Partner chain sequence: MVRTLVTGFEARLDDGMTVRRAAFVYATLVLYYGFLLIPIFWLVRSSIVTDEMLRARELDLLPLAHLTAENYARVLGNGTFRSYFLNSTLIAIATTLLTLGVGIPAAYSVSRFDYPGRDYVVLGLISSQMLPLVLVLIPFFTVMFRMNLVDTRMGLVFAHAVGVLPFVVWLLKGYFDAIPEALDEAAKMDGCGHLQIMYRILVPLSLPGIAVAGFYAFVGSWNDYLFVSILSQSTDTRTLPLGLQLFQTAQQVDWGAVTAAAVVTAVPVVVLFALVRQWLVEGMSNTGGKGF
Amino acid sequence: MATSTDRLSAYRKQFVSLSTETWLGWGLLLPAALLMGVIILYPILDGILTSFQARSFLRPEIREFVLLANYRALVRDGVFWTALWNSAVLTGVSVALQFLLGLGLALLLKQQVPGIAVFRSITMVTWVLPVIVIVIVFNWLVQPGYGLVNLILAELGLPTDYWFSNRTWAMPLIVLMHVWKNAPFFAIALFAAMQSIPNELYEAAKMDGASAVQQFRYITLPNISYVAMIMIVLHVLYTFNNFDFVWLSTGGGPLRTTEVLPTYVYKQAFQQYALGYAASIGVVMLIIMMTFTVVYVKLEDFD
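Single chain structure for the sequence just listed, the form predicted on its own:
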């Protein structure tokens, strides 16, 4: 009898202790949860709700539910499909070039040659430059009459132009700005990952007669794949959602050739005042990016 009473007393004390610790844990978590809900969850939910409404930016307090009307309009909107295609091309080409160039730079940074420390120090300069400065520099380079690129082309007897207004070259210039800014960050991250690979692996591979290419294929690449995956996902998200490079350089022109989804959302919300329609484009962007992230991370886990 005494044993049963002692056991019940122990259970009661354990329950009270667990309950106290649980409520204490919830109490400590609550401020952070409320803050996250206010600054992240509420805007997302309000944006999704707005996408099902006819709502003007001039009178945002008036909400009229139109269910899927905004999404049906999207399907018939040729500019939306153009912007989606441009966003996909800009993201795919930019991130692929950033990764390849960053990987090459990382391999270069890894070499023990004279002056490499200075080169490592200046590698990050382009990444820390503000976007507006990069756009101004590139705008100056392609100015007709006095831009360095046009001066060189003129000396070679080639045609000159304001290349940001050229339908063929506007998008490649925006891709170039993305690569110029972000490739060094890829390089530093991949270089740091390479530094964590034990030298014993390379020494053992050399003793087995592995070539430099085989060492890169079977030692370097597998050991930097996780960092590379993180960098690619982050830069896909950044580039797909990036607004300032396109807006500051071309504004989506000429003739929509550089129109991307973020600039189209801005125009719909702040120039056409179609807040509900702009929100529906934002929801499509959210779904695309979440799908990409989940699929990519799953594939990386599978490998």
The other form holds:
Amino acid sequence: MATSTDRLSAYRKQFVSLSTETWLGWGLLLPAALLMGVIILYPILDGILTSFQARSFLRPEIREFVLLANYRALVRDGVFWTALWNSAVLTGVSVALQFLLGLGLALLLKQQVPGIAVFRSITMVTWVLPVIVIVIVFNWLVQPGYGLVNLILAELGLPTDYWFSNRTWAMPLIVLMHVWKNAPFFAIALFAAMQSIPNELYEAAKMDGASAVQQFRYITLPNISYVAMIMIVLHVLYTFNNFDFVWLSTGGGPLRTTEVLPTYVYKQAFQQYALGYAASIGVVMLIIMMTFTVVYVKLEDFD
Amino acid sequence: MVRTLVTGFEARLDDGMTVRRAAFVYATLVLYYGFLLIPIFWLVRSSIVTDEMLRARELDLLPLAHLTAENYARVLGNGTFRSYFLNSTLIAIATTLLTLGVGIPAAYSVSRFDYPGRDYVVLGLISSQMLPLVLVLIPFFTVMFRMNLVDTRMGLVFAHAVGVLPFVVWLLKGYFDAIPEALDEAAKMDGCGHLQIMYRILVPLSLPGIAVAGFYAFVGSWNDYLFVSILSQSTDTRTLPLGLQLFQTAQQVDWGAVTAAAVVTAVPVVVLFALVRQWLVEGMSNTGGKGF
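I have the form predicted on its own already, so could you send the form predicted in complex with the partner chain?
Next comes the full complex, this chain leading.
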């Protein structure tokens, strides 16, 4: 009898402690969860719902279900396909260049030459700049007549132009701005990963007569691949989602050569007031980004 | 002379580093940092030269005879620009405080407590970083409109706080996880409650992490253009990224003022960055370079 009471009270204690843990855990989370719920979760669900509706910003309270009409229109919309293609190119090329240039710089920063600390410490300064400032800098550099780039091109006897309004060069310029901002960040993250590789590995490899290339291939690369993958996935998402660079530099022009999905959604919603249609483009973005998120979460679990 | 210089330099190099290799490293570094720093140099240079020099069609890297502070005087003398600066500052500080205020307890919760649903919360935090912001923006605007928060600083603070919150919680969780739970237990023995453990043990021990998280929140708010462009409709709430449009019209751009205003916009975040840089890199190696 006594033992069963003891056991009961032990269970009770366990239950009480478990439930206080649960309550406190949730309680501490509550403010953050509320904020996220109101400002992220609800809007995203409502956004998905809106994509099945005909809805205008002029009378947003009128919501008429049209099922898949928005999506059907989307498939036939040439601009949508252009924007999707441009988004893919911008993201793919930017992230590939960021990774390669970042890896190169990380290998440089690893070199033990006098004064290298100064270079290390100023590396990330482009990364912290507001996008608007970056756009202004590049816009100013390519101004017709007196922009630095055109001054140099003229000096070399090459053609000059306002390159952001050039159909061939507008997109490469936007890629360049992304790379200029983010490659140093790749460099520092990869450099940090390289620093945590034990030196003994390299010493043992040298003993075995491994060349510098072999050391890179069989020691450095495998040891930074985890950080590299995470950086790549995150920047794919960041670049694919980015609105500011394109909007502030070219607005999607000239002739839609730089139109990307975020700018197209923005224009449909806030300039054409076609909320339902804009939302359906947003949902396509969501699906693409979720695919990458799944990859990211899988990578996280891997650790 | 050159020979002694070279041998002197050689003596300072580590084993395995030859002068030739060092020369190659320096040459590549100069190229690379030219790519990174020339645009910044040109921005600053343009902001401190006279208008006449700005439009000169010749290359003069630093025309000492034509330096002027006039551009900055015009920018800082502009009342509207000053109020944009004030808005940016207030909104970014409030965003930082709100984010840390709700983010620290949330990170404590997901780091130290074990309860049903916790894993989903963590998963939700990670994946909410990856939503298309323009899709969020549409219903978000109507929510803000219903709550009378359009064109208020508070509306922008909410928008910015939520934008950075998932990453901040994630970052802080990493720092809290690294603190041994034995410390919590010891504090519990001494009669500390959960909240006391949080702000007497975890917070002081992870101050570098909190500084980095705060920096991230501040910069996220300071640099935002998308939400401000939609939610802000008057001078009372507009921030610096929009303030840079003050000095350009469709016909003409006052490049001296625009470049000066861009420098003024960049300086606060660059200064903050310099303050937390060391911890930022440390945190990056702790968290495997996640985020940002």
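Being a predicted model, the structure only gives us computed values, none of them experimental. Residue numbers count along the first chain shown, from 1. Only the largest set of C-alpha atoms that superpose within 1.5 Å between the two forms is called the rigid core.
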Does residue 287 count as moved between these two forms, where moved means a C-alpha shift of 2 angstroms or more after fitting the rigid core? no
